[in-house]
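Heads up, the chain below is alone and in the form predicted alone; it's given as structure tokens.
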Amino acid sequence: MDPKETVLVIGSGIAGMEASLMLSKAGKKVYLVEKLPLIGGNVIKTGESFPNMECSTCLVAPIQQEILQDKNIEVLTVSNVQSVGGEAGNFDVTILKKARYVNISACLGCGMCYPVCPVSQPNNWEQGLIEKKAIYVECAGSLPNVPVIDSKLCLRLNGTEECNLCTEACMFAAIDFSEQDELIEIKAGAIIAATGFDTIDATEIEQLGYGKYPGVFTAYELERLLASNGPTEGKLRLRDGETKPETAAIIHCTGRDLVGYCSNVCCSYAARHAHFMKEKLPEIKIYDIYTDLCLPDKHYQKLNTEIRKTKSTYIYQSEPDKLNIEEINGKLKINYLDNQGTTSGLEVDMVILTTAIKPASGMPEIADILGINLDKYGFLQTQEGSIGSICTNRSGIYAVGCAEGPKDIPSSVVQSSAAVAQVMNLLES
């Protein structure tokens, strides 16, 4: 095929998903490379999307089965891109695939595999809430719905026994441990990088008291207790599984200082987590405690007014690295610096922490294969001076999403059609 009838985007969160599609609808062949075992990105780890508190399932699923059923787009997940030459219209790049051991084609989704296999592991999607098996999908409703087996962890396939107990378990035959990592050269025109992003580790904030007090959590893990398809299916209780809690606080601006930046979206998503813990449990008290607020749409002024008038208290705090917490007599009591510089404490039973946004990890991988330089933050770097840029230093290579800097679901969308009309300026020329 003509490389310049073909595309290459990494990463299947909203921004991959969505410049994808527009590809697809242009006539382009995309090769979509995710390099987890489903594609959807964080959005389907969130119970609802802001401002308009949308089921972010329901706003998922339905791309998710256009790009799985796209005959112009070629999903490899469980993959990664192993190495990128030429130049832009005619890009050489190898795609390492990575065996799966399951039958995509075979396999539907029953889950018969996962109680019998002996070994578990802590379930990094849930965030470490829960475990999972070493055969598993990510989540329920994972798309697509097929389990992978993590040969690290695989009693047969790292050589520690013939364990078959999954392939007993399925009666359609699609468990297949003899699949081997592939690697595939195809010829693309232009790439789009949408890796996505990770969370700063919210224990490199001791004061802060996460992993040492169970009443800590960051804010991804109450978005997994809040959601329908998380571990406690939508029941919002503290680590023991069974305690509701009274009260609660959310802490903004978490590691701020640490990433150097605002992560533009932590104020927003701190306001729909209080609207949702109310929603779970009406009688709940909730405190906003915050230095600034960042709100950069209109939409979410007004969902934060609502919020302050009917869901929480904002308490004001004038120096965030002052702030920290300890546990008394079972309860977490936070001691920080109100507007007039006098300490302050308050006892909670929950603490939710802002966690900062930071580049997806592997990041510096990336930007070294695809030759394309990082900003001083660590994200993909765009050309300097021209403002909502979303072309690198390397002609025909675009950054988009948050694999560019943090923001929210509406502005990658933005970026992804930029892109999009970007190569397809570039292809069609």
The other form holds:
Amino acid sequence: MDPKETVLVIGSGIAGMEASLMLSKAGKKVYLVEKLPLIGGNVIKTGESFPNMECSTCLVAPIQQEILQDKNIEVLTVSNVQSVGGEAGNFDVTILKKARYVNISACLGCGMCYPVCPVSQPNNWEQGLIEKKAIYVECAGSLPNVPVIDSKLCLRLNGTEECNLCTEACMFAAIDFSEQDELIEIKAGAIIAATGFDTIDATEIEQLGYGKYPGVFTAYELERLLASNGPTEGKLRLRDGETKPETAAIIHCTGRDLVGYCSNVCCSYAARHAHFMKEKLPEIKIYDIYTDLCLPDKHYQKLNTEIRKTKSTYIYQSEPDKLNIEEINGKLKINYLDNQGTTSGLEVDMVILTTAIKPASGMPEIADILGINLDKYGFLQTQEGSIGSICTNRSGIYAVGCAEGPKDIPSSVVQSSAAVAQVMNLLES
Amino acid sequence: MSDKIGIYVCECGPNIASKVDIERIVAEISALEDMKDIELVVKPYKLLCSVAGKAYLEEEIKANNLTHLVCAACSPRDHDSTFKEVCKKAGLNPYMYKIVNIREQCAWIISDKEEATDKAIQYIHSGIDRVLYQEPLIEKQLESNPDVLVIGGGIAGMESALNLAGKNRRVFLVERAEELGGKTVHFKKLLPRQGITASSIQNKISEVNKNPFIKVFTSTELDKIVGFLGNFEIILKNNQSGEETELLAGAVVLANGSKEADPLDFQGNEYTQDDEVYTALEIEKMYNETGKITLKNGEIPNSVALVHCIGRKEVGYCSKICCNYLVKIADYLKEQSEKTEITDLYDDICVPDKEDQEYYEKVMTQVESVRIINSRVEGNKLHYTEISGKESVLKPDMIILASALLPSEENVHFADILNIDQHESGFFLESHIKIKPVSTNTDGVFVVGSTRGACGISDAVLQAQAAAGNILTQLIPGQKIVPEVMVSEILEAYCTGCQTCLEVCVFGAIYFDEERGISVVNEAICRGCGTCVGSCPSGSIRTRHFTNPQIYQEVKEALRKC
Ligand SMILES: Cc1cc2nc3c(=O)[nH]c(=O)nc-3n(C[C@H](O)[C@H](O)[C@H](O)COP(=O)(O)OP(=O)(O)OC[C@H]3O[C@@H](n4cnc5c(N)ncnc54)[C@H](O)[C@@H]3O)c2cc1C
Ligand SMILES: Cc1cc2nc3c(=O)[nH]c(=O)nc-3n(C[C@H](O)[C@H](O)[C@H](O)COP(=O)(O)OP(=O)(O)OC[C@H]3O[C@@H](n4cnc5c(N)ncnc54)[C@H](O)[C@@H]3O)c2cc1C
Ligand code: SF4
Ligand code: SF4
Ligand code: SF4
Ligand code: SF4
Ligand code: SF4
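Having seen the form predicted alone, could you now give me the structure of the form predicted together with the partner chain?
Below: every chain and molecule of the assembly, starting with the one above.
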């Protein structure tokens, strides 16, 4: 393998996928390493995406398919980069490919194996709104459409008993308990880090009552409730799974002060939330409680203006850190300082928190392995004091997408395409 | 060679086999009345997409000398490309094959096995009918030119040029003005995250001028351009001497920038040259040229009002960078004199890059911030409404306005000659808002920087690099381009030359051949969308692989029993 012809991409979100496809088209061999069992990143959690309300699956599935069918791209799911030695143009990379216990080339994704599994666990990808089994796919339509077995929970793998139920259910002999974790060593000329983001834990902001009052939801919980492949198949319901909310409030800038930056996308996805909540439940009354509107693209302000006209009542609050939520007789009461600076109250059934974007878990570890710096917020640091760069402090390693800081899909793709330019020029020289 | 059609029915493990009667399919297809005169090979197979299945199929094509292939299997989304590859390997033209979906469209949705089998037979039958009308299509290879034309020598254009130029690729950088740099040359300082000093801009300019692979044309504009990805023919014109230069290039990066709006066009603002009212760009220029921000009498202002969002409502978008540069200007003013009292009248604060909020918060501790919902300048006075509804007036020594960034008026012209679309704001439209953010409708033409939408320098630079990434991977020196083969063609005998099709083709793929008096499709540009086919009053256009007879045959059989 010629390192000049090989690139390692870490993270298979929209940024990592687009970079991989571009490089493959130019004839490069790409190793795409993803820690989860599925590719696609955070975009596939959202049923639709702004600004054009396009179905996210329709947007991403063809890209995922293309990745999985591309002969130049080797997709390594449930995998982690373990070490990176060498230098730009000639890195030595070790990747730990964890056992999936399901043979990817034999499995057809028919789904017969998981209903029979006796072990359940919360499905964190679905924001804990439902459970999944010890053998699972995260959601309908996840790609590759192949389940994975959680070795800690599987009764057979953790030594509790000789359970054989999934093996018996599988007509394709795809379950393979003999699979072992595998260390893969590759050479790569360049590395693109596209490890994405997480959102803050809403319980950290106690006065918002998340975790205490069931009517308080995070943005991603709402995303999954609105998604047709989500736990409610797209029905908008409160936590009991039955009650339709009559009123809902979207609170902007949740955790903005805590993290110290604006998350860039929440003002825009809040508009999308209002749009689809109203579509699901035309009778619902929606409020947006905001301080600033950050709509940094030619397409976004128009979207916001339209939503404000017909779908949501925007309420200005003067001091976001004074906002608190209490539950009174089963209703949520939001107390906030209004445009006169006086305390006002708003009663609703449902609250959605636009929880701030933060660096992905495991970011310090991956930065350490790559030998690159984090910035003061914990995102990947690009060249300090540069007028626009995706270069990190280690030559040949580039940081793109939300791994570098909060941003929308187009800006993530811009960065990953920019990294491709750097990689092509580096490997050319 | 007489026709010999292979029909392979995939069981997909139990997925198809348990829900339709494979044996009956094989028997009935083998005995089709209307196929009596054609040789059919009909066989079931347990898993066609498996490694063994693909090898089997390849062997079958070769051993039976098949002229056509039908795979009755799953959705084309899953395995159309798999079987196409098999055809190529076996030496069968891939356009002589057809996949028929009897899994998602039959097995998985019809609970009654007999009914599902009937439908599968009918679909396979219609697939056979179609494949008989298919024609082999041959991929062509076109020479391509790796050189790039960059229009606009602002930061975006320069960055594109620097990322593209190399020993195998020349860049022609065309700048209308006498100097490179665009707006950025007027800034004394940049934002903290951009390293504050503006020397990086000067460095870029000299890097561009020194680069042996970049040919800079200043005082020059694009006069004419025709062509497509890999092959553009270009004429440049010097706007002072009138001298023309002819060039060839494979791609175009459009980076013609934006301009600061005149605040008098908005919000009922009224003031004159004599009033102490300035746009932010005027202040940047003043500070850069004189090192000071002063009133007309040369004195430093004691009080300054900074006003955000001038024209934002009218233009319908946020200019993205003005909240940031107003902080920078507040910083200039405080550096110049701590005593200057600054009032910042803002609508929203838009600081979407991670370091910006910190800078904003730091500077704003020294500034009086007022949240407003509207403002109007009248002479030296500023009328505004606070968020509480309270109307107020301010009469500071100096008023500085953050006026919207506007698209260039010339964009209409560029949209026309490059055949790309404009957004309703007048900026250019990306070919896909989210996943093709710097590409346009025309392959090989990219839009970057503030001509794509108002933005700051960092975004402009990243977009410029992104366009370079696209070009470096699409236009590789020495490599030929393989255009789409399922494209449209216009049959000369039927075309009346009415030119209706020219109007409907959004890709500008059709041109009118004056000599022959007919319209002609440029196959290198056509994407095979088929729009023109429906528009032609004389029915003289056909899209290869989707011809009327092909579609008719397939539909006729599929609907026979309905
Ligand atoms: C609630 C919400 C709604 C949004 N809605 C929209 C919208 O409508 N439109 C829009 O344009 N943008 C939207 N965004 C923003 C959008 O989600 C991001 O721009 C996009 O996901 C960024 O893509 P990415 O590839 O950088 O990161 P991600 O999508 O986060 O992908 C990163 C990938 O890397 C993997 N990974 C992480 N660490 C490692 C590691 N150490 N090793 C291997 N793999 C790793 C992750 O598992 C993941 O698959 C929204 C954001 C939020 C929070
Ligand atoms: C007051 C002010 C302060 C700012 N401060 C900052 C800051 O501190 N940091 C920051 O990030 N951003 C700042 N910006 C934003 C910054 O100016 C833009 O992001 C940047 O100029 C965009 O670069 P560009 O190359 O897209 O466009 P431009 O700078 O507009 O350059 C376009 C170039 O194209 C040329 N051109 C136009 N038409 C043609 C044609 N037909 N043929 C050939 N050439 C043509 C023009 O002459 C020009 O040289 C500021 C903006 C303003 C108004
Ligand atoms: S039953 Fe077997 S083939 Fe079906 S999804 Fe499970 S492992 Fe894959
Ligand atoms: S073997 Fe493990 S994964 Fe399979 S059914 Fe039993 S517990 Fe579940
Ligand atoms: S995008 Fe909007 S909601 Fe999100 S942090 Fe920024 S201003 Fe607040
Ligand atoms: S960047 Fe700030 S000042 Fe400029 S239009 Fe947007 S909100 Fe207004
Ligand atoms: S098929 Fe589409 S792209 Fe091709 S010439 Fe007709 S309208 Fe244009």
